[in-house]
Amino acid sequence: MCGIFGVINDQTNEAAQTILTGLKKLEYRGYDSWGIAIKPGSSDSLLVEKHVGKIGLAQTSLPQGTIAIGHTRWATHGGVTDANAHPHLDCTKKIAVLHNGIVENYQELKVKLLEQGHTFISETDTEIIAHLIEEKLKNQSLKKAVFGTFKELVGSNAIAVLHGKSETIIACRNGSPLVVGMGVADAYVASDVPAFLKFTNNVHFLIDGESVILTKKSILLYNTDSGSEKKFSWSVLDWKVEDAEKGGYPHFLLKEIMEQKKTIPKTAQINLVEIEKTAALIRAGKKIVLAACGTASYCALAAKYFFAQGGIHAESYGAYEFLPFAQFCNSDTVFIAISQSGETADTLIAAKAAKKNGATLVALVNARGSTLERLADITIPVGAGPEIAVVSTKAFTSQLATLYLLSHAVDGTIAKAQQNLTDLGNALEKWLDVKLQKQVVELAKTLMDHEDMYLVGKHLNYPATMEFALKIKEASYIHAEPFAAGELKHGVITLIQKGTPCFVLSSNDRVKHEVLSSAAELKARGGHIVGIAPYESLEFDSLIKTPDAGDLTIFPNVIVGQLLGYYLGVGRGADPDKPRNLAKSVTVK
């Protein structure tokens, strides 16, 4: 959802510009509108600038200063307007508030504040937070006012509060992510590390129930409920600044697609201890349940096939539909929750339900310090590095590669699986190049004006079609619908008419000929057949040839979908890094 960023003791005395630059790194979290509040010089008053629209080319006219906070919004309560953009001020205009989440009880709180004489200028749930703090400050300290206010909010929330008079930033977390960064004299708080990575990689990830108070002289951590001080647990991240930069690519999405030449084989060398620990539980007889949302849910489904090929039964669920089945989890269950951010609300709900019933919780995550990681009994960080584009690519393939390793670790063939991933990396180095990009561009040109396309695959290529179709939908806004190849004759073939783009995803496997039979059925009804496969066939009207990697052919087959979605999006005028209506981390139900 939304992106929060604050700085204190800005070393350039251009805190507003520092915030603006950092918000541009967080725009994947929300890009309906943006805003900044700064305490200029010696004045107690706060100056605010906020605007509707994407922040990419924005500039700020705010004056110099060393303390500021800023926000990039993904709208929930209230439309996309300047008035609804954050930060929000209290009646005195001395308190500025940023918010990520949803205040579920905001209506009843607002009624009480109106009775007390407060004036509201927005439609948001966030604005009540500023007025609640203002009201409590009449007879409480700033710390108690902010902590007390935060404890009144129902739901998953994170806030950052700037108080001009005391030159203080206070941030609180309950369900929505926050991370503190400590420089030499400067300090930061943000929804995610890329906002301040150019200044420091020394971080503390807040857990639920923690708050941080930043002043010019100190950084203090507290338990929000008790108000007692806590000790920081600082970590030094191995991320590099360039990991969060475009590196010469026109968009993060293309950069992250191309990075898979490195990130996929990297998984073969990391997390071996955690993978073996999880495998031992499964070998001991525990059943496997996988749950996730969106892209990660297709990863879970594909992993189910990997386990099946090793003679291991696994169940997979969309986390948003898991709760009716949580009753079947117990102490004999390994529950594998998959999430790029580790903050996906529905995945967290499913994970908590499974753990409450006694399951061993394994978190498969990319971003570090997340809620899911802290809940887990075993964490397997896939190490794809910062994924800035909203559309997930390298996180998906790194998660899938890790689950491939796990499936082989259970039956004792992990060394072979490691070699297969290394070989795949070598194949991707040769295949994922400018020549392939040009081929996909030419294909995209033929599809640009279509509003519907269909995809079929079987076995491992069935979840591949799901992920392929999702990339088309997310990046280009074209309706792309995936089907299991065997489903065609049961009704959906009625959708095919002359010229309909039909993608056939296939591998050199035992169901190859069944898939080609489905291609023939589509072609007979007038479909234009695009083969995504490591072989040629008369059934294909055109072909994007992928490396023949056995079971791992699913990886290049999906990568074609990533590239095609990207180039279709660019060609149709969409922003492939920040698709409309989407945010990177879905932290609300």
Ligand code: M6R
Second form
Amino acid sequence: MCGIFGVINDQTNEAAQTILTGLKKLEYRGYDSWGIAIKPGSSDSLLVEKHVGKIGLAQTSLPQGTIAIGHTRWATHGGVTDANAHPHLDCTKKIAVLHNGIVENYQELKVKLLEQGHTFISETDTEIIAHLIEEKLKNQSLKKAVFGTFKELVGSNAIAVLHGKSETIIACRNGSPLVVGMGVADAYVASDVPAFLKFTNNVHFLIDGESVILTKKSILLYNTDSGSEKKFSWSVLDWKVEDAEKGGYPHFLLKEIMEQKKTIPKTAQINLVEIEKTAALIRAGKKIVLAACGTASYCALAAKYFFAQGGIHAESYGAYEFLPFAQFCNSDTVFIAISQSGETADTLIAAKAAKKNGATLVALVNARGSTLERLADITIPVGAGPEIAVVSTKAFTSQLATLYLLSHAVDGTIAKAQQNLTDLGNALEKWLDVKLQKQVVELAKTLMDHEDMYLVGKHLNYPATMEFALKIKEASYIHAEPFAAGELKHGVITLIQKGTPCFVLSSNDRVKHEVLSSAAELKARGGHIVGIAPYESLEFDSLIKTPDAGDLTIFPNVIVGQLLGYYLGVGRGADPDKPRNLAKSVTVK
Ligand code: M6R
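Previous: the form predicted alone; requested now: the form predicted together with the named molecule:
Zooming out: every chain and molecule, the one shown earlier first.
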């Protein structure tokens, strides 16, 4: 939920600037406050700068140096204040600590440290880490003190520690992501690759139980438990620097929405081996269980409809509600965990439970090197590229397109499905353009002052309404509530008054007339009906016409919701890339 970044042997001698620039790329991980610690040139002591608020336009006044660490915070323990911002220092101010995660046993550790005479400046769980290291350093080496401290922390955590005197950065991982990047002489450790992608794409993703020690002379990998050295497993990523830039767009969110004309058809060309491997398991009779959180869970639900259309039964769960049902997973189950980040705590817990009961774990991920990927028996990387905006868009459509292919691979019609996705790509090339953007802006202007909106859809368009509504809620803070069209008469209709905005998502399918009947019922109660569909209807007061792509029409239908959420958010003064209270990867339960 927070972003960690450290550099050693900074080539510009402006390590604080390097960290600041990198933190801006990690801001999606948390944006309550930010901070940097640097070991300036000749001095042993550390200098720290920290501030509440977003880092976007921030500048640092820290001096030159080649070693620094920095952090963007998503507050858990302690309010959003300068004092609670990371890095945190020990009493001697020789050790600076960054942390991502929650130290579940911090209160008992703090009591002991207070008894030992340590003084605390913040209300965070993180600060105890600096004091614990300080205490151990009295009679242990830095490596032992940091590893020993990290082993005492209960919970999912990643830390980075800067020790000024020895010019060393030590980072340890247990449950929260860390990646090391190796430049020519420079080296980096971060929560995610975009922080240092400008300098290197040669990376090692740490796994739980691994620690890395960066000094001016070496980069070494260790097993945190035993303290013994390990070999790195370096890989060269094919990410381009532009992938983590806005590319002329005012926000990442808009850039990522527009990129879908490329990322959706791309799915038809990749992962064919992994898709076939998974399809073979399903053909052999294994039961499909899909689980995920948030947007990815709506993808799971939509995929359930795709499978059903092919005559294949699949179950889908919000991963946070899966555990009571984990008992029904066994060696005859294919458990498909869907996650952009591969680090979502609830999804990992569900995946581990299913795997423990014998299920084959398939990870449908976008970010690479994640915990979920490492747990999986089969990994299907959906290839949408770095998704920086906190609001998920292109990862969702790439995940859904991949599951659409899988559903067709099972019954041997994948070639047709690939063609359909390619055709959809061509349709999006023409439709997803400035003209559509303008149309959505005009619609957004009419909706800007409403605080409640309702959405209905049926079958495939039901999960589409859920995703559409989430985009509006996340990006614009407007209450948007999705319903299955059939649910209306069972209570929901009481909410509709004169002028209530009601979105009706529909495709040219066999349930279209039932959905239009629901639209008529809403209209009869005064609802203002906005059709999101590939056809015109007298029931619609206004229409955003989407390309008619058969079953795949839900893709453009959802894209309208992404654009509308974006423009409503901009119009209402929200930050569409970093909505309040959210973080990109939710690594806590
Ligand atoms: O990284 P994941 O796909 O596992 O994340 C799951 C959800 O936290 C995520 O989809 C969340 O709902 C986003 N804010 C959606 O825009």
